[in-house]
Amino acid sequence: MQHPEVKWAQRSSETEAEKNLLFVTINLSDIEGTPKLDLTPEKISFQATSNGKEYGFEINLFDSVLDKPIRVNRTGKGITLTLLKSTPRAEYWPRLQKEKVKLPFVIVDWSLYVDEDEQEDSVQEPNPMEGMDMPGGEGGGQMDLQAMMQQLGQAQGGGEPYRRREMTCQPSSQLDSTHYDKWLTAQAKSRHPSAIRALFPLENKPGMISLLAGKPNPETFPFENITVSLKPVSPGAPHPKLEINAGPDLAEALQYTATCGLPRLHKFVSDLQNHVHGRRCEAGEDDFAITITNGSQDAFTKACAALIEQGDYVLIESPVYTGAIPEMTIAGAQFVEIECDEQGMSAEKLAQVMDNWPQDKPRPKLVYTVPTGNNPSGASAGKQRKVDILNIARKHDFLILEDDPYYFLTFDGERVPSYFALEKQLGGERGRVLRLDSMSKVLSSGIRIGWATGPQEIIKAMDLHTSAANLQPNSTSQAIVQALFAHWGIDGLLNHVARVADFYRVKRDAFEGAAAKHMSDIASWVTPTAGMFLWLKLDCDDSNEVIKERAINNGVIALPGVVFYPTPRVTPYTRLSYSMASIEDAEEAFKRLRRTVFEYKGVEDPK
């Protein structure tokens, strides 16, 4: 197999992630049939036939990129990819390939080359396709990406939606704002902005005298400052202090403020979403919004009010987070349960339900999922599983409510890209994922800080709900978290959550070890790779009687599986939390639970 010529160039920026570009051009004319192009964060692979000869290569990249190109262009002379580097850096990559070995077919694209220290002097960003003969038109320009994918043999149409595809990039597009009319509830549409809060931004205009709101004068507040001491990150390390002193910062922490959150905290969260999920809100390019909430449960409640009304069908995991059932029930949801496996919701089962949906029934509005360290099952969806479910959502036109409070508690392997990240990485329609994040599991459950990220129309409906119900998320909690994030920065926050995840990994290992010691012959389970829960299938018919009645009498409390289903049923499952139990408590709890099971069965324990 011969190598085609591969040209490359790059751009870099430490502060502007979107400028960390990689341009890769595969020069191969007269490609016959369907070429194979596969892109992962670490590797580019290519195979094609030209003039009866086989060409191909596999390049391990020097560093990682997002596995969805920003742009893919095809001409009679070859293919050009515009990629985004995963990690913003000021320095250029020293070479395209990871290995310190020269690849003779890889050369610098001098037509796009700019010196590292001259990037800021460049008047405009390069057009890597300028002057190339594009199919379907005269001169240059970007071809239709869906047609391009069909030529590459990776079209989205046909086949079962849950089958794996090597490359699923599609033309990027934003759902039109009118598309949300059918999803928003009558209640959400009836809300109007607060006459007072709508004018809050004008108070920051220089020279403006505000006689607007009945804000209490901060001179009457009895608080002089707020000081918080942090734990040391390691033994012997200092105890940093966060101080919110008298002046604008303290006034902001104690006063009425913006419905969507304190501006600096909002900006940090926006930067964090870009860093973690690869998305930044850009008008006309990626239109989404963020709102700070009193934890993710607050966000969930308002999302339900905005999207679910009497008779609406909602697709849910089975089992499902028990805290989600009451709010959706009150809203009027008709539950459609989708079976789960070791990765959570089954894409195959979801596809079967939707492909056979009765024509005389209204179609589901949304799917609700806890995709990481699922509560209660502990399951975590892999990337391909999420891709499959996202494709099903696109095919059948419903929303994904991604409730992900355990995302940062992934302790086995790297975090899987979120649905929110994937809908951009894969290309195609954007704007059908509403993502809920929480700091309760990694900072403090009592501080009640979370956020929702998603389509502007839905976030606006949630903000209007907030302005009527509780005016704003707790500004004092926000100010403390804002000061903490300013002290840490994004890297410091991610280092902290990594330590928290490692803490729970140790807890998981010890807890599962105790379970294996005492329960392996009378229970089964799947090892969780994230979160706080072990989902045990007991050797009994009805865990409700075992857990709710007998176990309590024997001195151990857990939740019977029945509470994680919207309708009563007999189930052998029970959810056990390992977040608080010491090793000694875990050992004793499983001894008591074992004794309880054998009492229920009415037989003697062979051990």
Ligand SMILES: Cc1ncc(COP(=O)(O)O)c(C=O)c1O
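Numbering follows the first chain given and starts at 1. Just so it is clear, the structure is predicted and the values come from calculations on it, not from any experiment. Basically, rigid core = biggest C-alpha set you can superpose within 1.5 Å across the two forms. What changes on going to the form predicted together with this ligand:
For Y578, the Cα coordinates differ by under 2 angstroms between these two forms after the core has been superposed. Comparing the forms between these two forms, the C-alpha position of R594 differs by less than 2 angstroms, with the core used for superposition. With a cut-off of 2 Å and the rigid core superposed, V562 has a Cα displacement that falls short of the cut-off between these two forms.
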Contents of the next structure:
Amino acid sequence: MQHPEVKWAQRSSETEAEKNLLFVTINLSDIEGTPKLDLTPEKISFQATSNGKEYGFEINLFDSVLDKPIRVNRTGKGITLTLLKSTPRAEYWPRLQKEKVKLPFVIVDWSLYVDEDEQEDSVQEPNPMEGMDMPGGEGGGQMDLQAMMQQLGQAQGGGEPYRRREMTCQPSSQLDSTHYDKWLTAQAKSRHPSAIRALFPLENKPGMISLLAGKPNPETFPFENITVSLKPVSPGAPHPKLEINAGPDLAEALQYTATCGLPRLHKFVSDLQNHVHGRRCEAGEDDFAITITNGSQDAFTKACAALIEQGDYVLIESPVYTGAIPEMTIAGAQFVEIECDEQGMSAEKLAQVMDNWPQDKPRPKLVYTVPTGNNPSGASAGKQRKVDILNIARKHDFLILEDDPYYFLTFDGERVPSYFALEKQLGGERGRVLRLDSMSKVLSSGIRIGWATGPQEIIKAMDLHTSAANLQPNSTSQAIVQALFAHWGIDGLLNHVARVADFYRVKRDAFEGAAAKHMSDIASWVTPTAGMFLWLKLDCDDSNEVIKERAINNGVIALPGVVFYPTPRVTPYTRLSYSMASIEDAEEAFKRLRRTVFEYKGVEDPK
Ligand SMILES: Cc1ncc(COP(=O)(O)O)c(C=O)c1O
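May I ask for the structure of the form predicted together with this ligand now, the form predicted alone having been displayed?
Shown next: the complete complex, the earlier chain at its head.
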């Protein structure tokens, strides 16, 4: 008999008995019939059949619980029990099981995990309305757990895969976890949790003596504190200071820490995603996950490794972010280029490609898109465009890899909802969007902080990659960003990004003004409404020679359009970045570019 994966998390309180919760999730999809689940104060026993195989376990609990769960939630992915510990205590249990042996199938549920000393601030509580509350108690009708399992089983409709929507009348439902099996690569599936990192949480248990990891002793670190002075918000205003002083905060900043990011930063990002995209990460309610990364390129690389197998078809914008080409190529992608217009990827062209997809060809796994202030085209997709593309993804069953580092650099009006937001807003199934965010363009590109938000199965594969490749994202950078976010709060961060967007709007206006003055008769472009790029179509056949050779000799560097396609071709486009150029630089650069174009054409400039 095999063991299903069992995830657990807990809460504790010495004074409020009802806060001593234990969340136990049995991850087993497509359970056939009624599983056998027994709970005594000391033990959980489970037996079930899934896809013709027998699964089961018996876990003697570390301490006793009430023998009736207070909530049971069964989804197509498994069963979550909310249990009440019998003895209210401030301390956490050090492990789920009584015996001091590692049960390899029992792991911490990071989606519900909250540090013992941060429970007060915790927002990641499971939705109390979810699942089925255990009846009984004073005068209530008694129903044992097995009867409840039966009832939950019947709610599935005679062995059909369970749909959460039927149980909870939610307007949208999560893609079943088995759905990701066909998308995850063999490499992703073969990764295992790090033996050391899986035990990290136990080190927090009071009284625990840890001889676990090869953590360097912080006494030997030369850093006494980290103090960062911030620029004043306005001239003459004070320079606020972020101080990470000796103690737990500094230790955390300088030490090995959780693979998915520092807990407080992770929580802030979770709140931010809820605030900005309207999605709260809650078990059984909206089952996505977040992981902090060393910039979004790190997340992108890991997403490619998790999702792209040799020969897989990948839908890309044409032109595409040049930095996306190498990793996808190495992963073995076969590129399917989708034409772009002034809103980026054309939904019409995408639909044409997919509606005519040959029967005998494996279907694309994902579309890669940079929907805001596209790199290189500068284009931003409107809401209807995103809705159309999302609907095509649903119809043809592929993922959307939403790489959105310029999201906060929207110049005018409201930001268009992200794909991640839309898949919830539209109703229907969720779990098709893997969103990548970056702080590079709004805080610092050197600080290397970004995050990925999306289906748990994919984020888990990315985390396993991290735990093998980097162990964790840079914790010193995370601690600085965490201190900054704690100082600002969400409103402060949003005020800051609004100022940054305004800065680039002014740059865009000046740059475009200079382009209009010097290039309007020999080039055309679409005004970017976000980001930092102007995609200029030169009045010549091949921008490569103009830009790569002649322009450099004339003292101006830009990127020729050819680098934004996966295969070589002749293109009149060039990408100009206006993020750094002063107004004077812009004027001079366009004069030089103009001279270069006429040199290339071999004709005299009429101006
Ligand atoms: C579309 C796109 N994705 C990812 C990145 C990399 O961002 P980060 O610095 O967060 O790794 C860039 C940087 O220019 C980009 O333009």
